[in-house]
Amino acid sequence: MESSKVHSKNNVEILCIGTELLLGNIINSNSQWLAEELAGLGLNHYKQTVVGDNLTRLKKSIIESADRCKILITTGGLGPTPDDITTEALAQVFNTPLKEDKKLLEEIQFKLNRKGHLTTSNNRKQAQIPIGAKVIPNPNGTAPGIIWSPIPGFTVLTFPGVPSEMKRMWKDTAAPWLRKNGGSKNIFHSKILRFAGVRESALAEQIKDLLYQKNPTIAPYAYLGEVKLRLTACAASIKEAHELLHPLERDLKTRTGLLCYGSNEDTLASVVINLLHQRNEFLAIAESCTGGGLSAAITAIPNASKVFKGGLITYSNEMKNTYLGVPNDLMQKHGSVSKEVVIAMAQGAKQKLQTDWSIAVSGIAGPGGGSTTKPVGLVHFAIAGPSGCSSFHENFSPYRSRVDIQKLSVMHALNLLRLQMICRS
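Any chance of seeing just this one chain in the form predicted together with a further copy of the same chain?
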């Protein structure tokens, strides 16, 4: 392969491989995640490509990318089945033989044996890498990736298509490598600020005079139930980057107050768990329409067991009565989706589980079960704490899916608890 542009290239491309992407079976979330990571590393990224599991077209794509970019990131096609052809295609394009990596094979065998599986000839294929390539270990799966510079001025990094595996490999191996070898003279350092209880457009309006500044930059991202701002400083050192970021962060926090719930890897659940840890207080949960999702968000955080006593998913009135002591006549009079019942649920959970705090949620997640007075999307919340019990309600759009209404309710409940813990005790 020849390239006349070797020395002028200084950008990154993403190539996602998989016929399932061309058939629309799955959404390309890997591209978005990697794009955001590249932006955070300050690397120029001008093109993304998707091709199927077809050797001829994949090879053609690799040749084109190698001619255009300095670093190519690929996802997909590293599995054990015959349609996984990424490594083979790379080896063919750069006329390099594949060689079985003994250590890698042993690792794959170890991982499979531990789970009682035999190593098939298919798995053996995963231990073959081009001569000269280095392995990107995959702690979460059997498909390793490679870092390989087959020609001067061009490096390819391969990842499996499974997002959890790809992300772990990126964080452990690829991101540190790119920080060192990506070619950005300055370092880019980012800090993420996270916001709940505010829409992206309203937040943007509040800070619009800052959105066009050049260094640090601010990029807003909206997700279901939360917004984040990525603040990125370009500087000669981490220290200098911190000095650029610090006043901006302070300004943003002053302007937004309690809307900003945390930074970087924080989640609403981790922030709530930390508050409980700090105060040495305990939490109980009583949920109906969120059906376990609220407790699951809490227990996803390591060490939740030290502050979370337990949850009651009272999906029937019978259970609300027996386990939480909600009076039957209260449910008859107001219905189980009501301010009155959700307050009784929170008080019951706090008392029965003997905790300092409790959250209760009851609502109509749909698609059925709505009425004119209580439409799909109506959700009642109550927070019981050391100084009493407060109730809230929210009307999420009835056009949202059941699962989205459940997820939004979980975020909202956690944010309410956070605000109550900060303001009311």
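Residue numbers count along the first chain shown, from 1. Definition used throughout: the rigid core is the maximal C-alpha set that superposes within 1.5 Å between two forms. Everything numeric in this text was worked out from a predicted model, so none of it was measured. First, how it differs from the form predicted alone.
- Relative to the superposed rigid core, the position of the CA of residue 286 differs between these two forms by less than 2 Å.
- Once the rigid core is overlaid between these two forms, residue 152 counts among the residues whose Cα shifts by 2 Å or more.
- In the core-superposed comparison between these two forms, residue 81 has its Cα shifted by at least 2 Å.
Please supply the corresponding structure for the form predicted alone (the preceding block corresponds to the form predicted together with a further copy of the same chain).
Excluded here are partners and other molecules; the one chain stands alone.
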């Protein structure tokens, strides 16, 4: 190995490979996803590195990681092009020949032939793996990964940079391997609680006495429009882990009340759809500044069609008048971004589509179009239900991007509907 001496270590590192990451051409979402997965497995994760498609610099990064960590997770550099050099770099660092895996080559050829593509020499390169390495199958692509322990006390797991391929390979092969070989005899079991309508700092203040406990642990994560708490318990079995997590989860939900909207894979849209299913009620949407984003969030949920009748994107005043019946004089007097107009939009959608509930959104997403009285980021909402219509407004700040304001508007609208439905129960 082209390295200094190997010493005792017990942590995990992530190495993301690709010049496009350094140039900012793509967002490095893989490192965030992997970090959460490692936390869920209870593995110590202290360092992330990004390196371009340069053989010398990549080899140097591998050598440094091998000296520091027990397990190295890499993403990127496994494709068929000349700048995909991850496997080559690993083989050179650890002075190990590459050997063509015939079974792997046949699988790559089959996938390419199925799509009508020929197998090139570059594709054959993807079937070459270091002697002694185990293949991580890639069901969704032609770039396999490897699990390889080239020296005592160090293992590298490689993945392609394509997120969908990497995630499938991780769940199918890597996560089970890490649970068995990650260095802990205990089981680490996690549960995520999801919160809306609260800032991370405000949520942390409510639970500050719980944040520093050792087992189970609480890790807060702030995202656009929501906060997540990852609860992780370390125990000898899943049953014991559940027993540790249950009282903590109950305590957190008692303290935070309706701020906690769901857990694990729940979304605000899925929670709203489930509420509608439970009540056998129907929803309509009227949106302006979100441009169909609210309807898209709803229709992304399986079986939404059983409770969602449809959405109307009434971007102009003419469309608001024609399809929702919003009076022109109302818009002239108050403006299309106003309490009065958004209420009329919600009532119009509910009446036109004959539903139990409707949501309406109208705002100024920017970057232009704002004024002193109606700044960029101002969004009005209305929820029409069986007992009447309520209106709300938020200022999502002119310092956020247009896309951020639209996304926040979608999440806020769904959360308002959730709260209105629960309060009516």
